[in-house]
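In the form predicted alone, a lone chain appears below as C-alpha cells.
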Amino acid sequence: MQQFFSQIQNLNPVATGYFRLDFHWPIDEVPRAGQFLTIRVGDVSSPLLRRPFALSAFDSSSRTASIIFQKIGKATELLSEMNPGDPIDILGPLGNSFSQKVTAMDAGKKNHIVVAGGIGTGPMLYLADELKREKKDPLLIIGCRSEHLVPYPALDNSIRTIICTDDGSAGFKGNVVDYMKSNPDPDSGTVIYSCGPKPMLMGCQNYAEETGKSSYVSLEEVMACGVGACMGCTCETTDEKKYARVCKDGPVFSGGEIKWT
C-alpha cells in the first residue's frame, strides 16, 4: 500500500450515471482483482474523506489502472467532472484479492462463474479478465435493473457474457440467480464469484450451497478509512471472531464465512 499522485488519462461514461476512469499506475506493486483504492477528490476541505473504489482493470504493459464508479454523491460528482491530465491523490492497493483468498483447489477447478451487479460490476470485469488470461474461460453474468445501466463500452467481447435485466429490456429477464437456476450447471466443481448488492450476494451463496458449489464474495460496505482503523465497515461472520473488517480482512471472503441473516 502506498499513497501516490497520478493523472487521469481517460474519463468516459459507460452507462447511465456510471463512468470509467483510467489513470497511470506509477508504483511497482501490481493491483489484483478484488483489491481497491481510495481517492482524495480535490484539494478543498469538502469532501474531507477519501472515497473507496474497486479496481476494474489493469494493463501491465502500459501500467494503466481503471475504476468504474457511479455518480451518487458530491465526491463522485466532482470526480465525474474532472478531465484528462487532472491530478488525483491515490492510496492503494488496499484489501485482499480473489487470487489471495481462493483456495488452490478451487482455483484449479474447471468452471468459473463470475456474477456482477450494480457498482460491483467493476471488480468482476477485472476478475473475469484475470481468469481469461489464466485460460479458464469464465462465464460472466451481469445483473442490472434495465438496459441503460449495462456498461457495454467496458465489456470484453472475448469473454462469455450473459446480461440479465429486471425489466427484460436486454438479455435474460430476471435476476442473476434466476438465470443460474433456469440454466442449471450440473458440475458441483464450479466456483461462483460475486460482487454487488447484499441480497444478490446472499442469493448467490444460497444457490452455491444448494448445488454444492464453492462461493466467494466481495462485500461492499461504507469504508471510511480503508485500512481497518475506524471499524466502520465491520460485518458479522460465522467464525469464532464473529466480526471482520471488510476493508482490512476483505473485501473478498468465502461465502460461508459471512453471516447473512
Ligand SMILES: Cc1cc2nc3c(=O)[nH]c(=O)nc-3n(C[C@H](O)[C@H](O)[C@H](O)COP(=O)(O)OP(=O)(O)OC[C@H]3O[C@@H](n4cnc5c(N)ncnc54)[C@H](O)[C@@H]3O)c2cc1C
Second form
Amino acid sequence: MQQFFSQIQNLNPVATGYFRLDFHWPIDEVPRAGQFLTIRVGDVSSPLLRRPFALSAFDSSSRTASIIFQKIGKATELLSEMNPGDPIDILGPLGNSFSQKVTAMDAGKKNHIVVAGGIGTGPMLYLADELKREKKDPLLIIGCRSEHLVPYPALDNSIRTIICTDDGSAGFKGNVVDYMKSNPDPDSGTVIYSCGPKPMLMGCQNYAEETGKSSYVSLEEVMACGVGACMGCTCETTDEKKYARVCKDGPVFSGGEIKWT
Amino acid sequence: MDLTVKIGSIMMSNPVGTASGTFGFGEEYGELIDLSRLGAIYTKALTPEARPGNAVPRLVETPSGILNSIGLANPGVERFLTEKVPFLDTLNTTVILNVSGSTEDDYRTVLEKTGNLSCIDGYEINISCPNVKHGGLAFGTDPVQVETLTASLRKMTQKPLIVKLTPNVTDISVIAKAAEAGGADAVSCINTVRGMVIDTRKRRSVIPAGIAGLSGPAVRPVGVAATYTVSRSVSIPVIGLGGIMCADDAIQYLLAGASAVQVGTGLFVDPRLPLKVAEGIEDYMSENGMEKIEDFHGFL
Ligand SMILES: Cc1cc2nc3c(=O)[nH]c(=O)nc-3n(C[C@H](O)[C@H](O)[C@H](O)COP(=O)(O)OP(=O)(O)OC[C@H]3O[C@@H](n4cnc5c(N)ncnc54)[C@H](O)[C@@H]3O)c2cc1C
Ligand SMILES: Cc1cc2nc3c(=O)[nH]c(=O)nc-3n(C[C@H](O)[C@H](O)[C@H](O)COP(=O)(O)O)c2cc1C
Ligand code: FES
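Show the form predicted in complex with this ligand, please, the one above being the form predicted alone.
The complete assembly is shown below, putting the previous chain first.
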C-alpha cells in the first residue's frame, strides 16, 4: 500500500455512463484481482472523501492499471471529465485479493464461474483474466439491466462470456442467478465468485449453497479511510467478532462468512 | 525554533497529532507515514468490553464534511492488551489512549488495566461521543458529572488526563472549567457536532441510528470558536481540532489559543496531512520570527 501520484493514460466510455480509466502504475507492488484503490478527485473539500474503485486490469509489461467506473454522483462525474495527462492522487493497492482469500483446495478445482453485476464488473474482468492466465478457463457471467450498459470494449474475446440482461435486449433474458439455474452446472466442485449489488451476491451465495458449490463474494461499503483505521465500512459476519472491515478484512469474503440478512 | 509542546508531564515533539477514531491504534497508517514524526497518536476509543459498533451504513458524506455513526467499535481492553499493545510498544511516538464508557466504572476499569503500560503516555477521556446511547455525550453535557468523573480518574493516575469536550452544549466553557476543577491536565475541543442526513426517497435517515456526528472542514469554524472560548476560561492547555485540512487551518487553532492540534477527517483525504501540517507550522513560525508554540498566543 502506498500513496502516489499517477497520470491518466486513457479515459474512454465503455457503455452508457461507464468509463474505463487507464493510468500508469509506478510502484513495485503488483495489484491483484479483488484489490482496490482510492482516488482523490480534485483538490477541493467537496467531494471530500477519496473514492474507492476496484482494479479491472493490470498489464505488467506496460505497467498500466485500469478501473471501470460508473458516473453516478459528484466524484465520478468529475473523474469522467478528466483528460489523458492529468495527474491523479492514488492510495493503493488496498484490501485483500481473491487469490489471497480463496482456499488452496478451491483454487485447484476445475470449474470457475465469475459473476459480475453493474459496477461490480471491474474486479471480475480482472479475476477472469487472472484465472485465464492460470489456465483455468473461467466462465464469466455479466448481468446488466439492458444492452447499452454492457461494457463490450472492455471484454476479452478469449474468455467464455455470457451476457444477461433484465430486459432481454442482449444475451440471456433474466438475471445472473436465473441464468445459472436454467443452465445448471453439474459439478458440485465448481467455485463461484461474485461482485455486484447485494441482492445479486445473496442470490449467488444461496445458489452455491443449494448446489454444494464454494462461493466467494466481493463486497462494497461506504468508505472513509480505506485502510482499516476508522471502522466505518464494516459488514456483519457470522463469527463471534460480528463485524469485519470491508476495506481491510475484505473486500473479498467467503460467502459463508457474511451474515446476509 | 522549538516545536515541542508540554501537556501535563509529557512532552510532545510537535503539536500535531492524529484524532481519536480516525487513526485506529496506529498500525493501519504505519505503512503510509513515519509515525515517529507525529506529535502524538490519539487512539480509537477503548471501552472495557469489545463493542461491535452500530449498524451500517455508518458514514455519509455531507457538504465539506462527513457524518459518522461508528458507535465506538473497538476490541475491548483485553484484546487491546494482546493485539494492540505489542505494536504500540515498538513506537517512538507519544501515545494518548482515548477512553470511553457508559459508566464511571467503565472509565476506571480501562485506566486500571492499562495503568502500568509504558507505551501509554496519557489518557484522553472521551465524554463527548454522540453515537452511543448511554454515557458518552450524557457525561459531557453535565458539569457536575464531568468534574466528578475527572476527579475520580485523577486519583488513579499520574499520567496526563485530557478531557475531550463536546460542542453540543450551550456554553462549552462551563464544561471545560469543570474538567479543570476535576484535575484535568488539558482539554481537547471539539468532538463531532450532532447532525443528520435524510434520504428523501426512502424517507428515513441515511444512517440507521438517526442522528450522527459531523466532522471535517464544515465544522472547523465551530472548533476554532470553541478553542477560542475555552482557552480564555481555563488555564490548562487546550488541544484544538475539527476540520483541519492544511497548515493554515491548524494555525487558526493555535492563534485561537490551542497549544496542540489533531488532524482527523483530513487523514482520510490525505494520510500525509499531519506531517504536512507540522511542516507548515514550522514554516509559518520561521517566516514570522516565532520561537515556540506559545508565541502564537495573545494576538486575539
Ligand atoms: C471496494 C469498493 C470498490 C468499488 N469499485 C468500484 C468500481 O470498480 N467501479 C465503480 O464504478 N464503482 C466502484 N465502487 C463504488 C464507487 O466508490 C462509488 O460509486 C463512488 O464512490 C461514487 O462517488 P460519487 O461522488 O460519484 O457519488 P455520490 O453521489 O457521492 O454517491 C453515490 C453512491 O456512491 C456510494 N459512495 C459514495 N461515497 C462513497 C465512498 N466514500 N465509498 C464508497 N462508496 C461511496 C454510495 O453508495 C452513494 O450512495 C466501489 C466501492 C467500493 C467500496
Ligand atoms: C470516523 C470517526 C470516528 C471517531 N471516533 C472517535 C472516538 O472513538 N473517540 C473520540 O473521542 N472521537 C472520535 N471521533 C471524533 C474525532 O476525534 C474528532 O473530534 C472529530 O472528527 C473532529 O475532527 P476532524 O474534523 O478533524 O475529524 C471520531 C471521528 C470520526 C470521523
Ligand atoms: S474505511 Fe475505514 S475502516 Fe474501512
